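A single chain comes next, written as structure tokens; it is the form predicted on its own.
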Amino acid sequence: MDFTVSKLTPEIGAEIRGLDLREPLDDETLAQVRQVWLDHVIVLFPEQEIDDDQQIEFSRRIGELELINMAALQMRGKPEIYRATNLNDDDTLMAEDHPIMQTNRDNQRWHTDSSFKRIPAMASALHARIVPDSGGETEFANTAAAYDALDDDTKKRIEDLVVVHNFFWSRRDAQEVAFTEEEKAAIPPVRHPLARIHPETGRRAIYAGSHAEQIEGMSWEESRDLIDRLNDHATQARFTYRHDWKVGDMVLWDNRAALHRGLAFDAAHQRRRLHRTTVAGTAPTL
């Protein structure tokens, strides 16, 4: 299948046109798409009129799927789909005090999906179904390019450091009523390398974000200072891309080399619903 590729920014992102993801990709085309994705960290497929089954099928061609850690966020009948939304099942606006609304606000912090799991996610694919008139964009940061731009002393300093990722640190504002005791127990704090080596490209990337709580062997103050400085470095404008969603857009990103965050919008009056599938990782990072 023929398709075209154009860069979104010099450091992150590519747009692929010419593919209809309602149809299965042949193996050669899929391998080419995967290489574009690995090279550019995120890939935009605009104007895709896919349904949930087609999104699930495409995502499974990348790898096995994982389920989001909170059943309340899974789509009824299709638990592989996480709905990033401010809408109830009947598409009415959620109340401001709904637990999921706080989760949505927490997702405005830079993070990488499932880094709070021992085997963190490989990829995520997000498809726009309903978008607000303004706001609600998603920003992405290339943490591999950000690592490459670090000075040599910082690279040496973080090379062997281990950072603890903790969902209940990054989501400490969320109402725990949204989680069952079993769900809480399933995601204890986990350890990852701060300078993570990508298993496919071999590049190192800064592996932090809002789930990163503390670095082993450091005081709380020193640990937080280094994590915050690395996050600030990785999310400079030069390493980032902001996507202004249009209905039908699908973005596939590499959680092993990217941070992302959703931006605010008028959630009390505007409707937004995007469907995400998450591709599971294949092995622990340590």
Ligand code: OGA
The other form holds:
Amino acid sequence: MDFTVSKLTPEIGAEIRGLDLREPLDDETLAQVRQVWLDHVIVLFPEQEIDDDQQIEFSRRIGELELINMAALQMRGKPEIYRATNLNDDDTLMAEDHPIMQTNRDNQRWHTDSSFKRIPAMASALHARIVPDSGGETEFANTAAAYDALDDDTKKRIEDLVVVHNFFWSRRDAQEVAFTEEEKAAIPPVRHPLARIHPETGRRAIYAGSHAEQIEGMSWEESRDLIDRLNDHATQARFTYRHDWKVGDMVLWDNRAALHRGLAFDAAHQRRRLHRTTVAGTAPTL
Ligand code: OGA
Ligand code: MN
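Switching from the form predicted on its own: structure of the form predicted together with N-oxalylglycine (OGA)?
Every chain and every other molecule in the complex is listed next, the one we just looked at coming first.
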């Protein structure tokens, strides 16, 4: 199948046109798409009229899917679909104090999906169903390019460091009631390399973001200082792409080489609903 590729920015992002994701991709096309995705970290497929089952099928070609770890966020009957939304099931606006509104605000911090799992997510795909008139963009940062741009002393310093990622660190502002006891017990803190080697490209990438709580063998202050500094470094404008959503846009990103965050919008008046599938990783990072 023929498709065109164009870069979105010099350091991150490519747009693919000419493919209809409702139809299964043949193996050769899939391999080509996968290479574009590995090279550019995020891929935008505009104007895709896909439904949830088609999104699930497409994502499954990338790898096995994760099920969403919080019952309140799952779509009824489809645990593979996470909705990034300020809308109730009937598409009315959620109340300001709805627990999911806090989750949405937490997603406004730079993060990489499921880094709080021992085997963290490989990829995520978001498909835009309802978008606000303004705001609500999603930003992505290339953490492999950011790693390459570190000075040699910093590269050396972080080479063997282990960082503890903890879901309840990044969710420290969420109401207790948002999680059941079982859900909490199921996600203990986990260890990852801070300068993680990408299993497919072999490149190192900064593996931090908002779930990263502390670095092993370092004081709290020193840990926080280094994590914050690396997150700030990785998310400089030159490594980032801001996606302004249009209905039908599908964005596939590589969680092993990217941070992302949602941007705020007028959630009390504007409606937004994006559907996400999450492709599981294949092995622990350590
Ligand atoms: C996500 C996420 C941000 C957004 O779905 O993983 O972080 O812009 N979303 O909705
Ligand atoms: Mn996310």
